[in-house]
Structures are given as structure tokens and as C-alpha cells.
Amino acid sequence: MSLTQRTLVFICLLLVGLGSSTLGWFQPVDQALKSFRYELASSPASGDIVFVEIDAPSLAEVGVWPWPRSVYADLLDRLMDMGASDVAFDIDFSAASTPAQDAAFAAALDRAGGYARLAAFAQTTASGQLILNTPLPEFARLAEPVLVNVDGDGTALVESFPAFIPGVAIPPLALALAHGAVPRAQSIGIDFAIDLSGVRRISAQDILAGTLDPETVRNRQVVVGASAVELKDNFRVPRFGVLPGALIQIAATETLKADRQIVDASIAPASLVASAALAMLLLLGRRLSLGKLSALGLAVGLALEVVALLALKLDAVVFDTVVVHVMIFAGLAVLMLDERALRWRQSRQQQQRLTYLAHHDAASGALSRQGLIDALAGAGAPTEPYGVVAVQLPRLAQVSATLGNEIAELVAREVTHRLQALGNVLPSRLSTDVFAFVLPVSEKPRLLDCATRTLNEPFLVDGHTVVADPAFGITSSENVYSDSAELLRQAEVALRVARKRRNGIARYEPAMSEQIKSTRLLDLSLRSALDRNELQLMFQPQVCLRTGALIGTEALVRWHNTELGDVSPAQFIPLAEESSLIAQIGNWVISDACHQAASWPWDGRLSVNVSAMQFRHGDLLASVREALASSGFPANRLDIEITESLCAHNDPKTLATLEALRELGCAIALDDFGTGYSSLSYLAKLPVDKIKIDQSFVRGLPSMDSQILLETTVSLGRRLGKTMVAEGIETEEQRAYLERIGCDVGQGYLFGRPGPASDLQFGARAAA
């Protein structure tokens, strides 16, 4: 597209854009942006005006609508008695009520002494006739009528109010309340940057009931109006959505008091900016890239919004901006289409090259992974059974690191050439140092022997000698009915095994995939176990060895999957730790255990195991706090069980978390003591309250070695002031011995296996 053609297109864009904006097509978006600017430029209300609202509770209290005039009289008297400086009613008093009711209200207006104002409003009929609704003469004689008209923009959006209506001598309510304010135009724009949430809103019911503190309205101006939805005195405004008419009158008054009469410049500023933006794109379109032009257009749009915000905040001026953004976008779109047309021819020229690269490795010339899969599945696939061989050259990565990537790619090219010399074996490159090729089953022994020998021979490239030291993984199409992708996967699985063998060759066996498949299936199932409510908690009793009373219980997580059945914690806990799911599972265990224990008729202790990975990949302290707060379970009844390995490295962050848990009220228990990194030097320093002796020591009873270890451990723990807990107690002899040597708490099958909370017998003694 020539410069002249672009110029004509941009002029057409400008004319269409300005015309669309004038017709109001962009108005919804412009209004949304204005509301956002009002939010950013937010300023507090003066606090001098109070809104007394006739809300739903007030309607229900009086019981009828319209209200009897005596109710308004009572309301006015009470407001004046409380010291209100002005009371303005945004209520229609143009129709007569009963003589007694009208007399009651007139008397209240007389008592107000001229400090009450009553609503008047002007309407224009379809024929253009002006109709003015004013308060009854007996009311207007005692209270100043004020106009409560507001201006809409044609979409029922109220943004301004008339400063005066030709032929009507009644001032607007806002001008009457904002003493001394001078209107700048016939229509006064309302500043919705003033935060109307700061205007005190009082239910009329509270005033009529006499429950309101008089200081709330003393020396303040009061506007009385309807806010109940059923009274239908609500209008849509910028920023705040829908507001009662009386609150809009307050917004208008606040606008005048703050001297913030909004001036709407419409699309005039935007028209100039849009013209300049299109001219900029036209002049720079051939010099800058589309990306830079887009960044420049974005900068212009953002700068315009900043100017619009400053104009509102500093000068109370608003104007439309959407047309500028539309013009910039349209101009960029034209430039993009022009550029696309230019590149289309280049794209066609490059298509063949891209097609080649999609199926080949550019450096070596071998087929890519997808290229090999397509070749084996396409018309050129071998007609007889074949084998797929995956071969890794582990030293190729070392060559790239030491001699440079160029030498490594020369080796890869030579690998392809050597494989091509074997015949039509479809050599391919799967990754940096992994290749693959195909062998007919009938010739597999011979060709595989040749391939092994040729790839084991040193590679002489660019004056360097490289020994590849290859490993081979082999599979056959006889296993999977020519599924090329599956064959390639099997060859790679066999290659993983071959790396560990001395001869570097492995043939695929189904068992190799089963282990990978089983682990993958377990991992996928575990990721959705919580969502499917497959995890559940079991509780194992902990008893006092001296009295036999149930004093605690340990929460143990179990998993039952509909497809896998019961999965051992020894299987899924390590897997959860490897995949970082342990933090999510651990949080659930803590929360669910606390919620269950909080409902038990029992004041014993609850023990919960935490993994070292929860300290590294989660916020354990926050999880415990949340569980305690949401369940109501006391922190001083919660034991957090940790393993010795967690404390072996003396990590300051871990120790700080343990100390914080203890400050929270929790106790820390050292689990499986004696099986990990036990050290007397750190045992005395750790923030630990309990020591749980591993069940392997108890199981060794009554051997003398086990007795010596148990007696030493219990004596050491008690001297350090720790509570001693023995796990794995299965016989009465073991229990009696542990009690005799001073162990405090016992846990094991003798007292109960892990089971649901319903199996716990609170208050019962353990069977001896």
C-alpha cells in the first residue's frame, strides 16, 4: 500500500471514528472510563450534610404510603430539636392531604422558622408545555421551594442538574444549601469523585423512634428523601451505580461546596488527539516496527488517560477518550494488515523450508521425533516387521560443554551419515544426545551389530577425536501392531535401563513400562484424591501407662481409591513429597483432625504428623493457625509430630517455625526417635516437648540390648524434662516393662489399632 493510499484510509478511519463517537456508539465504554477516573480522583465528602432516608424499615414501621403529613411534621420537629441547621425534603408535597394532616405539617414548618425547604420539580409534556409541581401554597408560605430536577444523558444516566429552568424562579436544592455558590453554566456537572460513601445515612425510623444521638445531625444540613427500592426514586450515575434521588441532590450540593462543578468537553480534545495519533502512525509506519508502533500507540493512549485524570482532578474537566483508543487500534490494524500482505509472499517462500524443519533436525539432517513417527505411520513405512533402536551418546553433551556446540553438531551429523550407510534405516534425532533408527526384524542381528560397531568407533571431526560410548534400547513392532509412537516410547524406556548396564544394550520388556505406568497412575490419582474425598483420617489411641486412661490420639491419613483400592501411606506419602502435594495434604490433615477432635466429648491431646516438605513448600504456621481458628480446637491440646531429619541441619527457619508453634500453645513431639540422625548435642537444644521412641526398640523386647537402649533413652528424656512416648506396644509384658522404667505414654495395637473416630472410647481405661 502506497503512502497516498494509507493517507486516504486513515482519513476515512478518522471520519468514521468521530462520527461514531458523536452518535454515542462508544458511550458505554466512555462512561466506564469516566467512572474509573472518578474512583482514582476520589476525595472525601464534607461531612456537613446528612441523608435521612425513607427506607424499607421506615416504611414498615409507619405501615402506610404515602405517609400521613403528621409523620413528616414529627420528623421535622425532631430534626430541628436535635439542632439541624437546614432540613430539605425531596418529597412531593404538591397534592393536598386531609385538612388535619396538612395543618399538622404546616405547623411544623412554622416551628422550623424558615429553615425547612420543600421539593419542587418541573416537567415538560410531549407537546413541549412546561408543568411545574410546587408545594401547596400553605406549605410554600412557610418553607422555601427548591427544584430537585436532575439531567440525564439520554441513557438514564444522571451526571448533572440544571442551575435554573427558564421561566422558573425557584432555585435548585443544591444552590439553596450551598450558600453563596455561583453556577458556571446552565447545567452544572456533578463531581462523582466525591466519595458519597462518606455521607452519613440515617434511617427515618431511628429519628421517629427517638434512638438517634442528636450530635449526629447537630449543626448539619439534612436532606430527607426516599431510598426504598419500591418507591422508585433511584437513578443510575457514574461510579456508584444506582443512587436515591436525595443522595444525588447531596452529591450536587457537595459539588458546589467544593467548587468542583464538572465541565464536560465531550469529544473535542479527543478529536485533536485522534488526528495527531493517526498522523503519527502514518508518518512512522515505514520507519518503525509494528511492535514499536504498538508500544508508542499504547503510550499515547496511557498518556491521554493520565491527562484526562489530571484534568478531572485539577480542573474538574471531563472528556471522552475512547475514540482515541479506537483510532489508534484501527490505525495499527491497517498497518498490520499491510505488513501481513507484504510478508505473505515471503511466507510462501519459507513454507517448504518450515515443512522440512518440522520433520528434520536442521543440524544433523536426521529425521525429528515427529518425522520418524510420521514416516513409520505413513505410506513409506516398512512392510515387514521391524525393530526400533534408541541410542544415546552420553559424551556428546560433554563435547558441547568442552569443545563447543559446533563440534557437537558435527559429531551429530557424522552419526547420521554412519546410520545412513546401513541402508534405509530412517535415522532420526530425538534430543541433543539421543538418536533412533529402524531395523528390519529379519536383518536385525546383522544390522544391530554393524550399528554397534560403527557408533563405537571414534569420531574424527575438525581435528578432534570423540569417543561416543553409546547405549542402545531396542524394541520390535511385533509387540504393538506398528504403533510407531508407542514403539519409540518403548525403545526409550529400554534405553533408560541400558544406561545402567555394562554392555549398554537392553531389549524392551513390558515390566519396564509397568513400573513407570504404575507410578504415573498413582501420581495422577493422588492429585485428585482430596477433591474426590478419598482421603480419610484414622485415629490411634495413646494411653497413660501408669493409669491406663486414654489421654491422646494420633491422626493418621489413609487413602482408598475406587480403582487402586487401599493405598499404603508408605506408597503415597513419598510420592506426595516428591510432587509437593504433601503441603496440600498436610494442611487438610491438620484442618480435618482439629475439626473432628473439637467435636469430641473429651479433653485429651491430638497428635498430627507433619512432613519436612511442609516446612519447605508450605506455610505450616499459617495452616495450624487457620485450623485452630476455624475449628475452635485449643492449641494447648495439639501435638505437632516431626522427624529427626527435619532438625538435623539446624535450619534457622525451621527452628523459628517450631518456636512459633510452641508460642501458639502447641507441643512439639520428636517422632521415630532413634532411627534417624539422633544426636545428644541437638536433642537438648531442640524446641521439643515429647520424644516418641520408635517401635523397632519396643519390638525387640525382651532382649537385653533393647532393654538397655529403652532404659537409657527414657532416662535421658525424663532428665531433659521431655514426655516419653513408646510406639508399637503389642503385649501386656511390653506395657508393664515400659511403665516400670518410667515411660509416660504408650501407643500400639495393645490399646487399639488406627480406626475412625467413632471407635475411640473416651473416658475408658485401656485393656490390660
Ligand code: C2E
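Positions refer to the first chain, counted from 1. All figures in this text were calculated on a predicted structure; none of them were measured in a lab. By rigid core we mean the largest C-alpha set that fits within 1.5 Å across both forms. First, how it differs from the form predicted in complex with the ligand.
Residue 591: CA moves 2 Å or more between the two forms after rigid-core fitting. After superposing the rigid core, the Cα of residue 462 is displaced by 2 Å or more between the two forms. Relative to the superposed rigid core, residue 747 undergoes a CA displacement of at least 2 Å between the two forms.
Switch from the form predicted alone to the form predicted in complex with the ligand and print that structure.
A single chain, with no partners or molecules, comes next.
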């Protein structure tokens, strides 16, 4: 969400929140919090007012209801005799009873000498007419009438009482008892922080029976009222639950006497705080983490509660706070959802990018080998017969060595552009200097002609002129029906022949005798290479990018044949994989590497490459066990390097072997990451401990695509707890960049070329 969108969402939140609060949706929680605050701010009652209650035992004692007026007369006489300073009756005396009874009560009122007060009650009917219930005139003459009205309809919580009622000259009971108190507003808020459990309650029956100690009421004000449930004079109030009406009158009187009239500011302060809190979340949302924002929100909420408590305690002001908590929570929830959505979008983009990069050459933008194979096999595959052309630009390696890798990559990009200009030919890059493209058989002569001409044109890059001198190996799907990978291989075989030809062009023929012969020769020689001791291991240093310390070596096999000279493993390993030779060579490599490494004065790691074929044929687990046992090299220092293609098929036997190797103590490293089936989701599931990012991405630096892949992969790999290794580091700039993005380990010519074990400088910092 943009800042404007967030602002709009927050404004809507605020409006909905304040609206809900005004409608009273948060009322129950607000009331609970208010009661809790009253509890915390609790102060004792004065003890100057006594409640004489007409409770269930009193009702039982007298036996009839309403009580005969002579009973009230008796009660009043006794209270006055005991020295009560005032007696107020919260009892309805508006209707006449028998003349004798009324006369008895009037006589008692007379004896009280003006210190008795009687309840009056004002009511407004639905039509707006005011009805006033007042004591009988003969009583009102002797005792002042006082209003016992409370605010509200009697079902909601009672929190205040009217200071006066328009058109009624009678004062409220509380104002009459609290001599000299002045109302602060039209409604007087009752302070329920005053602890009403401290108000002395006396059963009327004890007074009538004469058993009460007179000291209990001497010089105190008395309110007489009903508390028995059946008399239905009960109201709900904050903190105390349900209270008799007379006790509420006492609470009101205590409030006035203590000068603690409560002012209810309702949601006004909360509206301000909620707006400020949302504005704060809006402004800091981009700068602070969700955790910190939540802590801040919590702090604001707590501070508000403390302020609310102090406002009650010091200033007798109450206000609602729940809307603020709800707004902070909702604001945080919006920010969290927004962040989730953002992360989800980013991870989807990264996944798309990685899928793109797995199928493309980062530096030139051409398809990768896997990308081409997939494109030829997938939904968009050509529908008519097509040819595959492999092109080698031998000068590219020279350009890289003399003018630098960056210029060579610019040439590669230009090669891709020129091939793209031919039309829909799927330009691809198979290795540093070999490209490929496809063309429909029907257009082959024309397009091939264009391709040779355009690639023979000199390349002008960064002020340098490069003549590429290309060679073309061609095959087409009409000769032999084969899959795309096989066609690509055929084109590369033809390319090898083309390189030696003057015109630099060769069409694949099944009987390309030269190639087959040399392959057979290679194959035959390879079979005896082990017996003739022609294989040898080289070790290449792996260093900690942070400290530069040598922390491991990778064993790389070399083959020197007297007739063929040095043959690269990239050439003979694929050949060995076609026969059972790979198992023998593989076993020898593991065993020789462990034996050599066991004798070094060093405790670093040893990394050994293992072919996918060794998992399918031969018993890899047994040969690793045997090599470790016979050499004494510890399993927990051995890394087994596998390639992505091994895992792509999800073969249960392969996965079981990987798990068994890990149980043995070995670590599994995923070699050449980024060139095959790279997928972020599958990375998390693989049983691997290390990820070796392919050298093509390091070579592609500082291109944006390489940076994206490297940064994405390193950060994801580290989050998954994998050790990240970068291959092919040749320059200090590449090393510094990889260190900066958090890559753990580096390998490449910058630190050392593969060489005999005697070249390794144990204990010393690798050259950097």
C-alpha cells in the first residue's frame, strides 16, 4: 500500500472506531475498565451517614406491607431520641392511609422539629408531561420534601443524578444533606471510588426492637430506605453491582461532601489520543519493525490507562479508553497485513526472477542450456522441423584475458542481440564462448546466411573492435529424430569438427568418424587410466570471506594421458558417466582424497564431487564409509558435492542415501546452484547443508541480474540456515561484493588454482 492508501485506510478506521464507540459498542469493556479504576482509586466513606434499611427481617417482623404509618412514627421517634442529626426517608408518602395512622406519623414529624425529610419523585410521561410525586401536604408542612431521582431509565447503569429538574423547586436529597454543596453541572456524577462497603447499615428491625446502641446514630445523618429485593428499589451501578436506591442517595451525598463530583468526558480525550496514535503508526510504520511498533502501541495504551487513573484520582474526571486500544490494535493489524502482502509479492517476484535466471544467462540475457532444452520441449516448442546451430566465438576467451571480463560480457550481450534480430531463433549461451540458436528447416539457408554474416561483422564495444571469428556446428531434427538435448549435443559435436575447418562450418553426420573415434579412444584410455595411475587429485582452497582464513579444499580430479595429454574432467567425467567407469573413478577419488587429507596437519574441511550416476549405480554410502574407516578421516569434516539435477527427480533411493550420508556426519553441498532447476520452494526441502552458487553468476558481476540472483539466493539460503559458497571468484571486487552481501565462503583463482596438496598453505591466511 502507498502512504496515501494507508492514510485513507487509517482515516476509515478512525471514523468506524469513533462511530462504534459513540453507538456504545465498547460500553461493556469501558464499564469494566471504569469499575477497575474506581477500585484502584478507592477512598473510605466519611462514616457520617447511616443507612437504616427495610430489609427482609424487618418486613417479616412487622408482617404487613406497606407498613402502617405508626411504625414509621415509632422509627423516627427512636432515631431522634438516639440523637440522629437528620433523618431522610426514601419512602413514598404521597398517598393517604387511615386518618389515625397519618396523624401518628404527622405527630412524629412534628416532634422531629424540622430535622426529617421525605422523598419526592419527578417523572416525565411519554407525552412530555411532568408528574411530581410529593409527600401528603400535612407531612410536607412538617418535613422538607427532597428529590430522590437518579439519571437514566433505571435499566442502564446509574452514574449520576440531576442537580435540579426544570419546573421543580424541590432540591435533591443529596444536596439537602450536604449543606452548602454547589453543583458543578446540571448532572452530578457520583464518585464510586468512595467505598460504600464502609457505610454503616442497620436493620430497621433492630431500631424498632430498641436493641441498637444509640452511639451508632448519635450526631449522624440517617437515610431510611428499602433494601429487601421484593421491594424492587435496586439499581445497577459501576464497581458495586446492584445497590438499593437509598444507598445510592448516600453515595451521592458522600460525593458532594467530599467535593468529588465526577465529570464524564466520555470519548473526547480518547478521540484525540486515538487520532494521535494512528498518526504515529502511520508515520513510523515504514521506519520501525512491527515488533517495535507493537511495543510502542502497548506503551501508549498503558500510559493512557495511567492517565485515566490519575484523572479520576486527582481531578474526578472519567473518560472512555477502549476505543484507543481498539484503534491501536486495528492499526497494527492493518500494518501487519500490509507487510505480509508486501513480503508475499516480493517472494513471488524473486521466485519469478530466479526461474528466469535458471533459464537464462545472467550476463547476456540469452537462454541457458537448460532454458533452451526446456523451450524446445515445452508448450512453445517449434511445430515444424528445425535445425540447431552451435556457434563458438573463440576470441571471446582471448578478449576476457586481455581486455577484461566486462568487455567479453558486453560482446556476449551484443552476440545475443544480433541473434535476436534474426527473428524467433531462441538465442542461448551454452558456455563462456559457445552460443546456440534454432531455425525452422524451411528457412535454414537464408537464416544461416544471415547468422554467419552478422556474427562475422566486427563487434564494437567500449571503444574496442573485436572480430569474433565464429565457427558453426549444425544439425536438424529432420535427419534423426532425437530429443532437444541430443540435438544440442549433435550441434556441439559438429562444432568441434567445424573449428578445425577453414570455413568454420560443419553439419552433423551420424558417422562423424573423427569425433566418434576420439571419443572411443578417450573411452578406451579412460578404462585403463586407473590401472596406469594416470588420475591425480588437485586441491583448490576454500576460504572464509570474512577473515580470509583457509577453511577447506575441494578435490578436483585430473587425468594426464601420454597420448591425449591433459584431459579436462568436464570432458571425461560425462564419458565415464555413460559406463560403469564412474563408480570406479568416483570410489578412487573419495578414497584418495580422504587418505591424503587425513595426513595433513590441519583440521579444515574436505569437499569431494560426486556424480549423479554414483547414486544410481554402485554403493556410494558403502564406499564413503570404507574410505573414512580406512583413512581415519573424520566424517564430520567431509562435504559431498552433488548437482541440482540429482535432486530434481525426487528419487526416494537418492534421498535416502543423502540422509544416510548426513547421519554419518557428512555435509551435503549443492554444486553449480542456479544453472539447473533452481526453485526457491524446492531449496527449502532439499537435504543439503551448503549451497555453492555457480561461477557464471560471479562472472556476470557487476550486472544487475547477477546481483539480484546472488543477493536473493544468499539471503534466502542464510535464512534457511545453509552455508553459502561462491565459486569462481577471480577479482578482489567480486570478493568484496560477496563478502558484503553476506556470503560465507569463497573459492576461485583469486585464492588459489587447483594444485597439488603441497601448494596448500595450512594455517596461513589465503592470498587475497
